[in-house]
Structures are given as structure tokens and as C-alpha cells.
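Coming up is one lone chain in C-alpha cells, specifically the form predicted alone.
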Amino acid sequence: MRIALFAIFTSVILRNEILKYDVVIIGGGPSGCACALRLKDSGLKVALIDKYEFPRDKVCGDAIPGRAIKTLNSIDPQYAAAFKKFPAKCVTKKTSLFYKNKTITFSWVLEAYTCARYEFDNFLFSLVREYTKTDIFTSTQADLVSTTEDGISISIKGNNKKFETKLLIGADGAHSVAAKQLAAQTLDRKHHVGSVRAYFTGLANMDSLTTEIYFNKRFLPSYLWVFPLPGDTANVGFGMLSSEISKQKINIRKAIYEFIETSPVLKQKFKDAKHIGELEGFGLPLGSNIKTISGPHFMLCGDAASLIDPATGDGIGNAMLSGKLAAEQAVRCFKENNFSSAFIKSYDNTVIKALGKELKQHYQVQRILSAFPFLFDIIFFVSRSKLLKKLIKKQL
């Protein structure tokens, strides 16, 4: 009888398990991990939850820009040093742009890499495990997120476990539960890109130091990328503004192959190539129209905050920077015991100061090129001009 009562009592407790934390980070990608790493010595009780087990894949272009490494180094130089020793990557020093049999090549000053997100995200996640006291919960998917008197309550899909926190960091990607339920964000096709990505091996004339961008008159100003990865592998992808996909009724899963077939350079490059895995789609919420990225007791980071560069498609560098900035704001919130929307708004201002001007300029460049595609002909015609190359380089 006692055993039966104990079992009933235990089941009731488990059904109503409530886990309380100072900070809960939803999402273990680059922005979530950057946030957790920055909170390392904060003295705060931190939880990081992710719906998957690690390592796990993330559909992406796999380019790791200079800003990502710079941010990692600013959090702790030993993290950046560890990534330099990380073998599953390619160092990239140049980018070549192709259009109508003409090429412009740029050399970069900041260190940059290509690394499959399966590898890169797991690397960052491993840093959080090894160097911080963060409580990690994988296979844990946030379902309902709601405000309470003292903070935020997070229900978990598939069980009755709940998290309660003074401060929520929404780093859960383009389909963020936190962004939808706390900031009422919706898809804006004018500021969103639909993309597809596949892995190939056996591509001709690949240089592991060079990322390649191809433009096609049919799809301007969109582009196809070919990014080298270790093991004679390349990440190949194509993306278009979602409003244009809808307007032109384009099937981007077919368009990527049409792009390759109609380009003499690409057709030769892919002549003996072998497809690895599936062609997978993903969305890119652009930072060309930053909306609500914070509120009472919460902040949004990375793709959840729609911070992807409209011109380059870079999301990882901006994501990691926003994760770091959110962690720094979190420390200020607890220091002042102030979690109001007005106080947390300084996070928005810091993000906009760091990224806003750049994102707006890149959006303007994208719109101009979309409205006047003949500019591509002019740009590539005068591509030998050092001054022009310098101006273009600033926009990439």
C-alpha cells in the first residue's frame, strides 16, 4: 500500500515538474551558444534547451565569416584558438564572382572559414558543455511560451515539464517559438529569402581557399553559391527573395538545376559531380526590416531576431554577435533587477548600432540591383577598376 501511494505521489510530482532558472536560452545554435558562453562567469543560473540531440544538422550555406570568429575571440580568446585547431573546416581567403563569363575575385583580410553546420554547431555546443555550468536539455522542444508576473513560463512539447525564468533568450531560429508567441512576428516575404542547399563531391576546378558566387540574368539579383568543404565536398545552394518566388511562381528546387545547366562554367564544373544526400530547403529572415527583438523579460537573437544580411546571406556572424550582446544585457538586467521592456530596449539599440546601418545599406544595394539588373553588366565590365572592387568588397 505504501509503495502504491509513493508511486502515485511520485507520478504527480513528475507530471508537474517546474524547473526555475535566472536565464533560459531556447536554441543551441551559434547565437544561443554565444550567449551561454558569454554568461559563463555571470553567476547566473542558466539553462539551454534545444529540440534536437547534438550533433545535429542545420541547413545552411556553411560559411563562417570573420565576424563570427571575431565575436568568439572577444568572448574568450581560447575559444577562437580552439576553432583554429578544429580540423573539420576550410580556410577561405578569396571570393570569386561569376557573371556572363566574366569573373571578379576578392581577397579577404579577416580570417574566414567554411565548415558544415553539423560540425560547427557541435563545436560551439561542446564549448558550452566543457567550459560553462549551463544546464543543458536536449530533445526538449519549447511549445508554449507565456509571460507571468515574475518572468516567462515555457511549456515543453510531449511532457508536462515547465521552465520558469526571469529572462528568456529566444535563439531558436527562423521558425522561433519565442518570436511568434512573445513578439508576434510573422513572415514578411519582402524581407525573407527562400533557399535550397545540397552537398556535392567531385566538382571540377575547386580551390579550397575560394568561395564562389554565380549570377544568372534569369534570377538577378539572386545567386548560386559553391562553397568548398573538407574531403573534396562542396556546399551548393541557391536562394531568392520569397516575394519574387511567389510573384514569378518559381520552383527553387528546380531552379538550382536550371541555373547549373544554363551556365557553361557551372555545367563543366558539375560534369562529374556526385550528389550527396538530399536537396533541402530553408528560409532566411533578413535583417532589412528589424522589428521587435525584445520585450519584458525576453530578447531575441540570430535568425529569431531576423538578422541575416540581405546581400551576403550571412547569418552566423550576426547571430553570434547578437547572442553575446543579449548576454551582456542579461547581466545588466540582473544587476539592476530590471526586466522591463523599456530597460531591455537598450539591447535593441545596441544591436541596431552594431548592425543596423550595414543591413540597411546592403538591402538598398539588393533593391537597386533588382530594379536595375543592367548594373551587373556595368559592374563586371569595369571590374578591373581597383576603386570599384574596393566599393563592391565593402558591400559583401
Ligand SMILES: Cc1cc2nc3c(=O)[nH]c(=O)nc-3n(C[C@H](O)[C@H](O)[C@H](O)COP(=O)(O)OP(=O)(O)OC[C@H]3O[C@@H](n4cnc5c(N)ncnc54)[C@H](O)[C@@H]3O)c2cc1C
Second form
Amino acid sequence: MRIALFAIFTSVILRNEILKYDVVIIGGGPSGCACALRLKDSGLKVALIDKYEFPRDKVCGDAIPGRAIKTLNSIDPQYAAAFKKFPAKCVTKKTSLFYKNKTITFSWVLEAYTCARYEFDNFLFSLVREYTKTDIFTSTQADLVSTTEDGISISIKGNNKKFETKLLIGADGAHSVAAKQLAAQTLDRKHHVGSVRAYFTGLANMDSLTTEIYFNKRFLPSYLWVFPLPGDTANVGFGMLSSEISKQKINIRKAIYEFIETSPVLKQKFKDAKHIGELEGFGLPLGSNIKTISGPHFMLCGDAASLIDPATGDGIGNAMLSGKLAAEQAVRCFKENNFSSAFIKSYDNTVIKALGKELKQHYQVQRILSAFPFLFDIIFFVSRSKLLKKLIKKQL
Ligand SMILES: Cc1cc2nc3c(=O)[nH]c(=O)nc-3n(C[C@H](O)[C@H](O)[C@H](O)COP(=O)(O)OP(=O)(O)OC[C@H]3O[C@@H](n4cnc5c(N)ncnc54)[C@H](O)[C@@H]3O)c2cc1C
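For the form predicted together with this ligand instead of the form predicted alone, what are the coordinates?
Entire complex below, previous chain first.
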């Protein structure tokens, strides 16, 4: 009798809770939120799951590229207008590049900002909460993702919840389970940057309108960034191609301080600086080698699809654009009731059409500068050239 009762009890407790959705988005970062926002009036039943509670931090340089705001505006101008009023940001209008004792400063075409990701991502996530009917599941970590006869099944780590969906959007970042398990993607060190960042206060000569990039002969073409944030704070970071980190056996956590110590300009800048919190590391999957980013019943967006600009390190704008494009493809899939690999492939094509040429060009720039670092001397020597400034401006 006792055994029978125990068996009934455990079968009830352990029974999988199955939640069925038209679309499940894994990841509530910029790509996942852009996707959910774009699906707002689609009439589809959408779930957004994230392993953390929001607000949550994300290791980043905190530079919000123009493309991010442009994409937000294209989804709905009221979202971009809301961000204009969002207080926890700096408007940035210029970038200064420093090498040896020379500086090049140029202005941007598109409106851009710096905003700590803790704030920015929570802003986007709040838009999803406030304006859409998306069912949101936080503290919900996708574990096993597998194809079923009619869609995708997602099991959740540490509980018996299971999601079943016709269409999965893998927006779960650089360590995406969707990319690994559905698209068999692995880390490619030649197209991946290892990076660290920390927050500082009390840096000298900061201008809230200007982001700063420093080059050092020892680490070319990698750079150290100093990005201003509200309240006398700055985001400081350094990244290098992962294949170079391994080849040169560089300890990137030490290299960032070596970079500062060996540059007279930076040494002066950091003279009275205070470190806030820890130095944190994270990877950047670059868009220099776009692979398959979709398949039957799934699409990958943002870092899960490896879309970070190989020259600038910008990934937020590309992530949001891909999230929006995935949402538009999702609507087409449901309209045609077609979730086949061949049909969804047009998502890959729209992403490549939108970003492919730019990513390819920036990859070439990165490769040329890696192979011929003396070009830095030439570029900075001719930096007064109006033509060069015009060319750089055109790329932004
Ligand atoms: C050091 C560093 C500096 C950078 N600096 C910049 C910069 O200044 N400007 C810029 O534009 N880009 C920058 N980037 C790139 C940028 O951070 C990414 O391109 C961007 O965050 C990609 O957005 P995403 O939505 O694809 O992924 P993410 O922002 O990583 O969001 C993924 C979300 O998925 C959730 N998640 C992950 N796994 C699971 C799971 N199994 N189950 C459920 N949820 C899950 C996470 O909690 C997270 O909320 C930088 C990156 C690094 C590492």
C-alpha cells in the first residue's frame, strides 16, 4: 500500500509540465527582446525564457551602436523615443583613436550611446513586459533542445518543465545551447575574441561625448577601450583574437593592466582611478565566418548566430537587427505553415543581405591590419587627411 502511494506521489511530482507555444525565444538579451517586440501584433503565442532574473548584468563595452537604436525605431518609433528619455545613458558623438603620441578623432553619422548593459537590457526587457503579450519565464534555463516530429522540445534545467514549440528562436548568446545542439556549432578561435572588462571611476580627461580606443604596438591590431558612462564612471576593456591569445600564450587578465602601464597617456589617465567590482571576462563570436543560422523549426540570432563586427566589436545592433528579421521570418513561416529548412533559409539570406558585405569588409580590414601592423603608423601619420576622415565616417 505504502509503495503504491509512493509511486502515485512520485509520478505526480515528477510528471513533466508541458507548455506549448507557437514561438519560444530562448534569451532575453537585445536579440531576444527585439524579436519579441517585433512579434507583438503577430497573433502568435510567444514565450520568452531567460536563465536570469532581470535586471541582470552582461559583460560588454556598453557602447550602444547606432544600428541598435535604428532597429528599435524601425520596430516601433515609440520604443526609440522612450530610450531617448531614458536617463541612465550618455549620448556619444565622437570616437578618438590613440596610437603612440597621435590621435584621430571623428564624428559619427548615426546617433549612439553608452549605457551599462544592466540598464540597457532591462530597458528592452521592460518594453517586452509592458507592450507585448509575451509570456515571460525568468530563472528558466534551457537545457536540452531537440527536434520532434512537429517542432522543437526544450527541457529546463533543474525542473520538470518542458516547452514545445513550432518555432524556436535561439537568442541565447555566445554559449547558446540552441546553436550547439541544433546547428552543431563549435567555438572557432580564428573567429572569436577573448575579452575582459572592468568599471572605473576617477579617470582623468574624460569627455562624456567621446568613446576612446587605444592601440599599443605590443598587441596590434587589438585595442583597449575607455567608454564614458554616467556618474564619472567608465567601462574599460581589452580583447584579442582567441587564436592569438593561445598562440602568443597571453594572459588577457594581466595584459589589460600591462597595456595601461606601458602607455604614458593611459598611465596619466588612470593615475587617480578606482576599480569598481571585478575584472570580468567573456567571449565575442565574430561575424567573419557566418555559418548556417537556421534549420527546420529554428533560427539563431545575435551572438548565438555569431554576428559581432570583427573590426569594431559591436554586436548589439546586429543582434537586434537579426532578432527583428527572425520575427519577420517567423510570421512568414506561420502564414505559409512551412517550417522546413529550405523555407526558413530565407532568414539566413536576409541576414547576409543586411550584414554580410559590411562584416566581410571589416574582416578584411582586421586581417590586413593584423598582417601589416606598420599600417597603423601610416594611418596615424596621414590622420590629418580630410579624405581619410571622410572614409572612416562613411563606414560608421
Ligand atoms: C567584453 C565584451 C565587450 C563588448 N562590447 C560591446 C559594445 O561595446 N557594443 C556592442 O554593440 N557590442 C559589444 N559586445 C557584444 C555584445 O555584448 C553582444 O553582441 C550582444 O550582447 C548580443 O546580444 P544577444 O541578445 O545575442 O546575446 P546576450 O546579450 O548574451 O543575451 C543572451 C541572453 O540569453 C540568456 N541565456 C543564455 N543561455 C540561456 C539558456 N540556456 N537558457 C535561457 N536563457 C539563456 C542570457 O541570460 C541572456 O540574457 C561586447 C561583448 C563582450 C564580451
